[in-house]
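Here we start with a single chain on its own, the form predicted on its own, put down as structure tokens.
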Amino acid sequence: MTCQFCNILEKQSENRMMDAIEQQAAAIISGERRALARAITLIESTRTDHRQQAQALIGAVGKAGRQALRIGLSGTPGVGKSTFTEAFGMMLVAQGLRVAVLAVDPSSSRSGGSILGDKTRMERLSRHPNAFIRPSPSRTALGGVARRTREAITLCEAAGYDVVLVETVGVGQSEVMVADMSDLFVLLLAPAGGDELQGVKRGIMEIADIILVNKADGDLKSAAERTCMDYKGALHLLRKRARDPEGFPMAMSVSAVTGTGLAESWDAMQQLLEWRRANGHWDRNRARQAAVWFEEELRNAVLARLENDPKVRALRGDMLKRVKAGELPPDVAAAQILALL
């Protein structure tokens, strides 16, 4: 009589869950701020119970079956992302368009904390009613963008954003992820930043679908126009990709202070994506991006269980101190562990 008691009140408790989430994908669909913004630090929890909350939620808010333009804009730091990413976000929802920043910020090694000031800088963007910033810290993932960077693109999605620009954290060569969850990649680089060789370096260099030279002004303005002529020889000196149409990947100069080359770079945007549309590319990228987050998810759920499982813990210890003392080769430790699964 007590289990059933037990279970019925654990399928009650289930049932309320379940209402709960179901209002919360509906505010989120409705496109409530405060719900979408609520709906992200769900989904950024660490904690078992609110990651299965989040997992219902995402399944919730997928009903609805929006999609936006994905974009992903990164580049080195001090280059100017969130200036431009302003003034390219201020020039969307003038056209119309509703707009959410998703801005990476890199988390300190030491003490695990992030300043998350893009949105103070996006000053302008964060007041207008048709835009969204949500920065989020990197914790430990590489790669330049967060753990559930994706999960809170789908929940933009849902609530009814047009465009979701995702600002990495600052990038070098590798960091390179996300244009797995992005339909269009866009590489920012400062003038004089580099020269043709550097503009053939695999890596970073070979995703980008264009590459814009920022702060094309002042006495910068010919260093930008010099800088952008050498990085277009270098694309033509890249394997053109079959997703392109000709003339992609390109280079342009751009200025996010004075917003010269802003609507240049849009069409050019937009261009790409519609040859894509037309010609299959775009559903493609989409069901490929949807396997490399599989596989990914299950890399995690593996880690985890690893993390979480206490004979693997207690084990993990022992084979730690044997490895510290020269006693094991690391990567005989490393499969007695895995063993255990």
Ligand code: GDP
Second form
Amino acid sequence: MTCQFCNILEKQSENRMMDAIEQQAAAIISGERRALARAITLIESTRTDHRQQAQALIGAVGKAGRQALRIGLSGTPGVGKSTFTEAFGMMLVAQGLRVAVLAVDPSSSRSGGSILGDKTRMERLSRHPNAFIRPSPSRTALGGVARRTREAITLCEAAGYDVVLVETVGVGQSEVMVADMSDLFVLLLAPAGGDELQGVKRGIMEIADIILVNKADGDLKSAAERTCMDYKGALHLLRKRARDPEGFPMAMSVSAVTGTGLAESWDAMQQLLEWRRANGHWDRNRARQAAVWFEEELRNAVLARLENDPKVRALRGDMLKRVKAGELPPDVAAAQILALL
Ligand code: GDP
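In place of the form predicted on its own, the structure of the form predicted together with the ligand is requested.
Once more the chain from above appears, this time first in line as the rest of the complex follows.
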């Protein structure tokens, strides 16, 4: 027999949670930075009740229907990402735009460190009322990085930021992941010593929309310009992509320190995005990204159920033993486990 009283209590607590969520969503949409920061902390949590709240919150802020320009930015440590982000961000806020900066650091779960961990590296931008900077969390559950970042982008869009810069260290798969949640992807490079192309993998060149060779100042100026020419040549050899207008992907030289080329790089980004908007590539890209997200969530949810389902747990060890002993073919064992879900 179900307890009616328990049902009523449960319903009341659910209603209270939904009220709190609606309030938090309204605070985010009205641009309260503390509410946004708290919400990002919530989405970073792996607790089941927090996850439910996070899902409800993402749904609630989505009603605002706002879209920001999502820019992915990648580069190896020392190339000047923080310096560039600060200078570029300051240029955008000076134009009256609101800028959010999110960091993705896939290595932080291991090292405990984080890019942008040291906010003082972007002192001016982090103090600006129209900027929001969120370092990457020092501990992120494996596989949680992508979700956390996507949801943080959604929250920043709802909060009315015009530009969301997603910054990542150029290692492993993180660029591909960030490119998959951005409207355009910028690769920051340092001037090469000789005339060799730095060890930039072909795959990265192919996902880059704009290559910026940084540090084009002082003694490094001519090396930066030479490197930029090399990349222009290399990009020219790439197959023309349907999503690009003439002249893209593009290579340019900039200096985050002197500010040379920053305005031109922003012009190029806007030119590319306007073209993509006008030609349907923007919408198609976002739809494709939503589909990728859905598939990933589905896969993760099934995997999580496999790990946590008590019936599966009870049977899995025994199955494993029988598979090892050759008593049961692996595919049959797997099918029996899946049937439990
Ligand atoms: P990150 O690790 O990619 O975030 O790189 P940082 O922004 O911390 O910069 C690494 C170093 O490069 C610092 O010493 C910066 O001062 C220097 N740097 C960054 N941008 C430029 C630039 O445009 N020109 C010169 N000359 N140095 C730069």
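Values in this document were obtained by computation on a predicted structure and should not be read as measured data. Each form is matched to the other, and the largest set of C-alpha atoms that superpose within 1.5 Å is called the rigid core. Residue numbers count along the first chain shown, from 1.
Taking 2 Å as the criterion, K311 counts as shifted between these two forms: its C-alpha moves by at least this amount when the rigid core is aligned.
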